[in-house]
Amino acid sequence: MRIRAIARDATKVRADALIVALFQGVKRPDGATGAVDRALDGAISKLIADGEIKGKKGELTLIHVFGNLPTSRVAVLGLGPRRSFNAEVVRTSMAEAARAMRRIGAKRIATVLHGAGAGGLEPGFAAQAIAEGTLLGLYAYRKQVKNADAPSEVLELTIVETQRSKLREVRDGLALGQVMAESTFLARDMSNTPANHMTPSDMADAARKVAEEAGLDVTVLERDEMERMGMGAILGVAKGSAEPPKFIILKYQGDGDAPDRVVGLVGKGVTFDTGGISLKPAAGMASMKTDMSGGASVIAAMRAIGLLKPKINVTGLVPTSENMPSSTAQKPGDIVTALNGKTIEVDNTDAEGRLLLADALSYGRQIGLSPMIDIATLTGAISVSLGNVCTGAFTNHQPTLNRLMRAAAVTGEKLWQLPIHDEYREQNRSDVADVKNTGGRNAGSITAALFLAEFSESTPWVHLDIAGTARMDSTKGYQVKGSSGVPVRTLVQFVLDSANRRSRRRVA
């Protein structure tokens, strides 16, 4: 889709549909909406007076203009009460509006800059939110669909800003929003792709393409290299599959003044999870193609970071494997040795993601990554606790999580912190190894996080359990049924904020 911003009177814009905005409770529209109202002989005001337009959040009223404006239609988008307005309202409302425009066949959409006036948003941030909401809301995965019933495509989005002095800021916001959204598309595409088309080798190929596009360094460790290094945890998971495991390393070097200061992003990449010998029930197993969403989010975030070029160093680690049952698969009761030398009793082969992360976090410590943020569809227990609204967050370093939560507040991707008190460690104690890979039913997300803490050790670390938020069962707002792409935008925002923070320190 082409995205652009122009300085023009909204009543002079040519498009298939022009979207204007209205806060709940407003009786007489002003600004760009007021100008459009006047051009339509007060049609919007009359509909407000009749109670047909209320301005409720997400409300969309379509008005045919019959030649009174260059645009074919005007859509009045409700933004809800002014007191609860924020960028997330813009994202969700624009996503719903964009899908409505697609349904009526509008290919060229124009919109005013929602929230940049009375809403109090900076023009660039408002433009970013519009781009993100529109693009994410229009996303569709149809790579394997060949029929002729595909929805019509929206080809162009134009933001109309009346003040030319704000145009550069608006265009910068649009560009950032487009990078954020398109990188999220990559994560969604990878996680929506069937497992026979997204093997560990395919993930490695995707990482290589991202590296070429975004100017990153890429290394892919093969099985023999992992064996030499002592990555016994990931190799144990991979034993049951004919597909070879891969360990993907993506490096962005944006700060030559501090080459040893590197943020680490670590993503679980189980491209299909049967549970192994501890076989999952058949119902719902098809969705286990999404079990590599953490790895996909890291690859996608690294793409955005490479394109945006912040002054910071970032390394992405993605251990990837299938988890399959076979005559060669690891068995409950087996003991494997992770890269850091700790032995692990495999109490349940369906707790495999944490085994991949054990080696990846150990490797991250070896090469000096700090802080490290791992992202994984790790436990069903997190869905029981938080549903699909919040990602579960755990940490051994509160300042890092605080910064990550501030980034999430900017992007609208919700995080909720859970505890990792020492008392829970007892559940992971093994009689025959240093640690076992499950802590039982109670507090399952917490004990899983504490297992990972054995391998992050003293490095500042945050664990994000996205098992509930990685996949959506229905379409709402800018989240489309299927893979969500969470938390790509939050990871990128965290890195951008960290780069700005370090730059301010240097100036000071």
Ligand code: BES
Given for the second form:
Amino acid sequence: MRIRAIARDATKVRADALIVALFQGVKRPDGATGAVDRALDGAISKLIADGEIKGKKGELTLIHVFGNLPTSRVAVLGLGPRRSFNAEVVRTSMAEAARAMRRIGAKRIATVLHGAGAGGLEPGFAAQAIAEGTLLGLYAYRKQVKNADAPSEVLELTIVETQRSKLREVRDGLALGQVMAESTFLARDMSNTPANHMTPSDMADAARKVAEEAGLDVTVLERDEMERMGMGAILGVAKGSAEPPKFIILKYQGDGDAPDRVVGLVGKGVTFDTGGISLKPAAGMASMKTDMSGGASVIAAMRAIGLLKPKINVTGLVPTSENMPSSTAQKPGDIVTALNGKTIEVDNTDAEGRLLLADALSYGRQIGLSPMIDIATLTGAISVSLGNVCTGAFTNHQPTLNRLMRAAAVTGEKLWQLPIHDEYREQNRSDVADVKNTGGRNAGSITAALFLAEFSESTPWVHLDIAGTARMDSTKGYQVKGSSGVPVRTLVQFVLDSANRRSRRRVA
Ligand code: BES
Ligand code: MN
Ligand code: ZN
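Moving from the form predicted alone, what structure would you give for the form predicted in complex with the named molecule?
Every chain and every other molecule in the complex is listed next, the one we just looked at coming first.
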């Protein structure tokens, strides 16, 4: 889809549909909506007076214009109450509106910059939110659909802004929104791809392609190198599969002044999780193709970072493997040794994600990454706690998580912190090894996080459990049924903010 911004009066724009917006309870629209209302001889105010348009969040009223304006239709979008308005309302309502426009076959849609006037958002940020909401909401994964009629597509989004002086900022916002959304698409695509087309080798190929596109360094460690290095935990998981594991390393070097300061992003890349010998039930197992969503989010965030070029160094680590049952698979009770030398009793082969991350976090520490943020579809228990709304967040370093939470407040991807008090640690105690890979039923997400803490050790670290938020069962707002691409935008925002913070400090 092409996205552009032009300096023009909303009443002068030519399109299949022009979207204007209204806060709840407004009786006489002003700004662009008011201008369009006047051009339509007060049609919008009449519909408000009749009670058909209320301005409720998600409300969309279509008015056919029949020649009174150069656009074919006007869509009046409700933004809800002004006091609860924010960028997330823009993203959500633009996504819903864009899908409604696609349903009626509109190919060229135009919109004014809602939120920037009465809503109080910066013009650039409002434009970014419009681009993100529209693109993310129109996303569809149809790579393997060959024989259906191609559905109608929105080809162009035009932002009309009367003040030419705002145009530059608006265009920068649109460009940033486009990078954020398209990187999220990459994560969604990878994670929606069925496991027969997204093996560890396919993930490594995807990472190589991203490195090429975004100017990153890429290294893929093969099984024999992992053996030499002592990554016994990931190798234990990979043993059961005919597909060789890969350990993907993506490097972005944006700050030559501080080459040793490198932020680490670490993503679980289990391309299919059967549970291994501790086999999962058949019902719903197909969704375990998305068990590499954390790894996909790291590759996708690295793409955005490479394209946006902030002054900071970032390294992405993606340990990737299948988790299969077979005659070569690891067995419950096996003991493996992770890269940092700690021994792990594999009590349940279905707790495999933490095994991959044990080696990856140890490796991250070895090469001096700090802070490290890991992203993983780690526990079913996190869905019990937080559903599909919030990602669970855990940390050994509160300031880092606070910064990530601030980034999440900007992107609208919700995080909620859970505790990792020492008292929970004893649930991971093993009689025969340094630590056990299960901590029992109670506080399952917390004991999983505490298992990871054994490997991040003293490095400032945040763990994000996205098992509840990585996949959506239905389409709503800018989330489309299937993989969500969470938390790509937040990771990118965190890195951009960190780079800004550092350069401010250098100046001060
Ligand atoms: N990949 C799963 C977690 C998961 C469950 C993700 C549901 C998405 C939806 C993970 O590898 C797993 O199997 N975890 C086990 C851990 C248990 C054996 C300690 C779980 O949550 O049941
Ligand atoms: Mn599992
Ligand atoms: Zn898993």
